[in-house]
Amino acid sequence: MSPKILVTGGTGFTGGQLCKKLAQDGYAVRALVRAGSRSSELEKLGIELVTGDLRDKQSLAKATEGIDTVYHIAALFRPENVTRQDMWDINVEGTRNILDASIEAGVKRFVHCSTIGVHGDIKHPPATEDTPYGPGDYYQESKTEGEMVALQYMRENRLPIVVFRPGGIYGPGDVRFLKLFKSIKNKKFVMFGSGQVLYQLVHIHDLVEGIILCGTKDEAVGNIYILTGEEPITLNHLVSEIANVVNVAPPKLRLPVAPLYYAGFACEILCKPLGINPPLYRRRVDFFKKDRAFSIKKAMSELGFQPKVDLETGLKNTANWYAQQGLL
């Protein structure tokens, strides 16, 4: 019989299209989901609905019974009006709450999705799993904590774990990169800086293959992978990738990258206290000062992982999927 699954996250998109690729599969799926979370999709794939809470621990105790392999996708990402303990509750607390109760019902695998946000601003890029942590906002910091939480569960052998650390995830279905689509598409978009900092995408197709990759092989268990693109382009070669399949052309102004970044810290500073989110922050204006760059040889060595969207395909894909969806 196939192994069964719990997946934590699976209404995101990440989750979704986790789940949506293991009921393909064949595999009997299970998704724990937050009560009045749209689960419509699931359903019609006939994925069993479990609805739970990463801080509710006897709900968590109900998602894992019976279930052989947990991949724990779930996490508060990056909301700027949520505190820092909002984020501590459900990505470091929640996954402690999620790994005990795989424990306590003899999972036989736990994959943890981690974040390659870990390791912060690339000083020497490309990165492996063996850089140093170095996280940069109160998101990093707690993906970073619920990691470490993973790891020592993992060093104490408590549970058959392995983390992966995804790259800049887009595809169809997801909306993170809309904004950057349709800034270029209307010809709003500046670049700040040089835009020769480097950037890392994977397609939520080959991630999606990575990460049930790291749910079966044998030799995942104990280890930490990072599943991204193939190769580092810099940030003008993405730019000017995005603008070519929405047909205009590449913008061209280009402006200083610090007035930015303090004006970010402004808004910060004026809308926090309110409960307002900031229309600009510093963690965005890191997408233009920051180096993304990655390694993918131990995943490629050690798992056969190999990304097989390249950047075109994947950009077009996504495009045409904000298209059909009245976005772009």
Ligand SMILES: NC(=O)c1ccc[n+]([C@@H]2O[C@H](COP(=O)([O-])OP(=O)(O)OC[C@H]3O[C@@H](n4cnc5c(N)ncnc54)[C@H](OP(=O)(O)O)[C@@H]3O)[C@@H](O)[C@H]2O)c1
The other form holds:
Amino acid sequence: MSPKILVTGGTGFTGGQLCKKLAQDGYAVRALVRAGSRSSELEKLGIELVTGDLRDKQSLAKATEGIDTVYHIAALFRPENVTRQDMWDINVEGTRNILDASIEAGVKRFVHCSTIGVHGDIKHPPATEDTPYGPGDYYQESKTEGEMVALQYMRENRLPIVVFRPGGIYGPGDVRFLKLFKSIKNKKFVMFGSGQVLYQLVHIHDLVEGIILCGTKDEAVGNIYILTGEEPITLNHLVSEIANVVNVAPPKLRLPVAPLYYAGFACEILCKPLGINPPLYRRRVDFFKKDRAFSIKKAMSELGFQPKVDLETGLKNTANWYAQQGLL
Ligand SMILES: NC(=O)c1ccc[n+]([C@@H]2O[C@H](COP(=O)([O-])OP(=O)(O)OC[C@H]3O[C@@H](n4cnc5c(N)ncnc54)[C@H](OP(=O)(O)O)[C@@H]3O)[C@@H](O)[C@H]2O)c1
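To test you: the structure above is the form predicted on its own. What is the structure of the form predicted together with this ligand?
Every chain and every other molecule in the complex is listed next, the one we just looked at coming first.
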């Protein structure tokens, strides 16, 4: 009998695509969904829904009942409209709550979604799973702490746990890269800095394959895996590839990055007492500043992880999806 699966974050980009693939592969899938979240896509896939929240332990007991494998994908990720406390409550304490509920329910494998952001700025690329932590903002700090909770449970043998750290995720269903696509297409994109910083994306279809390997391969238990595309690219390369798929000339305007960084910092300080979202913040500026390059050798050799979607194809199917949704 195939294992019964619980996915958290199924109404989001990654969790939604994971639910879809698992359902297509014939698994019995349950999703934890927050009251009021859009879950019609999951319902169409025949996925069982349990209403709950990572902060509500009772709902997690219900969600994990009878479950063999948990894919814990949910997190507070978008910085808009959230406080540091919210991030902590969901990304750290919420992870602890779902781990405890999983132990109580006798779950046989727990797959925890972390992020390559736990490494922060990579001083000596490429980073591996052993590169020290260096979170650079509230979100990354909360994800690091959430991962550390999962690793503590792993060390104490409380549950068979696998941790994976995805790179920047793109593909159909994502809206995080929409701004970048739009600004390039509308010829409003400005490159801050040299554009030589390294970036390592992972296409959602490749990532979902990798996540499922984390949930099914015996060798995975007790390990951490970085899951990204195979090669880093420079931001200049990424921008010119996007320009290519949206049929415009590569943007030429360049400005220094330092003033933008200070402006982001000033926005954060000014907006905080007013309780409004800063239009610009340092994490957004980091996009132009920080190197993100990783080795996926461990996932390739131990799990058989092999990214298949090349950048051009991935960017094309992302742009097509934006167009189909009327977003681009
Ligand atoms: N996207 C990236 O580039 C990237 C890169 C590295 C790592 N990651 C990690 O990958 C995971 C998925 O990212 P994503 O981009 O797919 O995120 P997303 O689209 O923002 O989805 C987040 C999901 O988490 C759920 N959620 C948030 N708070 C919750 C709570 N209190 N209780 C239960 N569910 C809650 C959301 O539910 P609602 O629909 O109700 O809001 C949503 O389903 C996250 O763990 C993130 O840290 C993402």
